[in-house]
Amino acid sequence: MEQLSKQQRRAWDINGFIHLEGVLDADEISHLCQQVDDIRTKPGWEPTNLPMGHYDWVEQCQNQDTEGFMDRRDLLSYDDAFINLIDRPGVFDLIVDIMGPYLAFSMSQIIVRASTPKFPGYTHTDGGEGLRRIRVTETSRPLAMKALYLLTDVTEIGSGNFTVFPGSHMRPFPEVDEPIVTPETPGAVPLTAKAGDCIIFPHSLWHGPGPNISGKARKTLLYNYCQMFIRPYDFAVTSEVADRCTRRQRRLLGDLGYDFRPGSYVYVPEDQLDVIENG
């Protein structure tokens, strides 16, 4: 499998993210954008009036404007293109190099950030307040990490740029009892990127979308991975989805090759390395 270059490893260790260029080609971008637009009319998991981080089943996205805001979870049943991103070559290889082979897939998400002067941006760490306080050491595998795929160009500041605080994944950072972290907090770096690029980062890196006043929506896909002993939290795998997956994809979705028994997700299957490395 492909491994991080020395420059990528240095970027990961010091900054806490890696920007991969041109991961998706033009046809893939076009197809995924069409899927994102079509999903607005279909039932699925969207945020409603539940507490932050919780999603409710809706018959369709409340905003039917393809340039309007959308936040949809659990994408795999909609199209095979979403399944194939689970172990996307050139991205998944690097995730395995960073996390190790004892990992699971735990989340898929569409976020469309509309162009509006009303949204000031949002900065956070993944996993909520509890996981925010857990930072592994420089030599440790991360507990969880994400791949963010851009489906639209974000080449100018003010386009809903993915904004990061380099190095914040390894050090204490302002939290609840200190000033609120925003995309305008000193140290924030708004990233520019093109459609088809991918940014990978750990759960503990402070990040989020900046303001979007570009006149067009920013469309992204987010795929999350965690160590196997952490329970995947975002989806229930149906047989309809599993039947369309490869052996490796099924393993990443929780199919261990045998019926569940206590200890299953702590002591990994004997064929784990072969499944992850060889597909």
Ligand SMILES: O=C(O)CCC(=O)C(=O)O
Contents of the next structure:
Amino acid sequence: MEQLSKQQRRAWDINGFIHLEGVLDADEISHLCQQVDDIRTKPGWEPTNLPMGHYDWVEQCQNQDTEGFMDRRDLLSYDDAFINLIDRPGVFDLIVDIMGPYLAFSMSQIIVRASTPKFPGYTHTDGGEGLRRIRVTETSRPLAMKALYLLTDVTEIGSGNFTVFPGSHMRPFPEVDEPIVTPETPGAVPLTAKAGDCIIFPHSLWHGPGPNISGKARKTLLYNYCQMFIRPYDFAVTSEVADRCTRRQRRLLGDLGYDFRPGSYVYVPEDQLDVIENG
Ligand SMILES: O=C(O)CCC(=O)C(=O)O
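For comparison with the form predicted alone, please write out the form predicted in complex with this ligand.
Starting with the chain above, the whole complex follows.
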């Protein structure tokens, strides 16, 4: 399988993220954008007035403007393009190089960041209060990581830029005198990128969206991966989705080839390396 270049490995170890350029081609971007727009009219999981970070089943997106805010979870059933992104060539190989072959797919999400002066952006780690206190060493594989695909250009500052704190996955952060981290906190780096680019980063890196006052929405897809002993979250694999998946995609979704039993996830299936490496 393809592996990280030396420069990418260094970027991962030191900065805690890698920017992959031009992963999706124009046809894929346009198809995925159309899907994102269409999903607004369909039922699914979205935040409502539940506590922050929790999702409710809704009949359609509250905002039907394709430039408006949307945050939808559990994408796989909507279209094969979402299934195919699970082990997308050009990205998945590198994820396996970083995570090792004992990995699972844990979550899929669309986020549309509308252009508005009302949203100042926000900063967090994934995995919340628990995972942010676990900082693995430079030579360790991460517990969990994410691939963020951009479907629109973010080439100017103030366009809802994905904003990172390089190296924050490796040190106690925030500093004691700066308890609240925002996209304005010293050390923040707002990234610019083009539609079709992908940014990969571990859950323990401080990151988040910056403000968007660009006049157009920023559309992204988020695909999460975890070590197999951490179970996937945020979706139940229906047989309708499983039937459309390859052997490798099914494995990544938790199909071990037999029903789960005590011992599964300690000793993985014997064909694990073959499935991950050969699809
Ligand atoms: O950039 C966004 O809108 C959200 C991305 C993010 O913070 C995340 O994936 O956790």
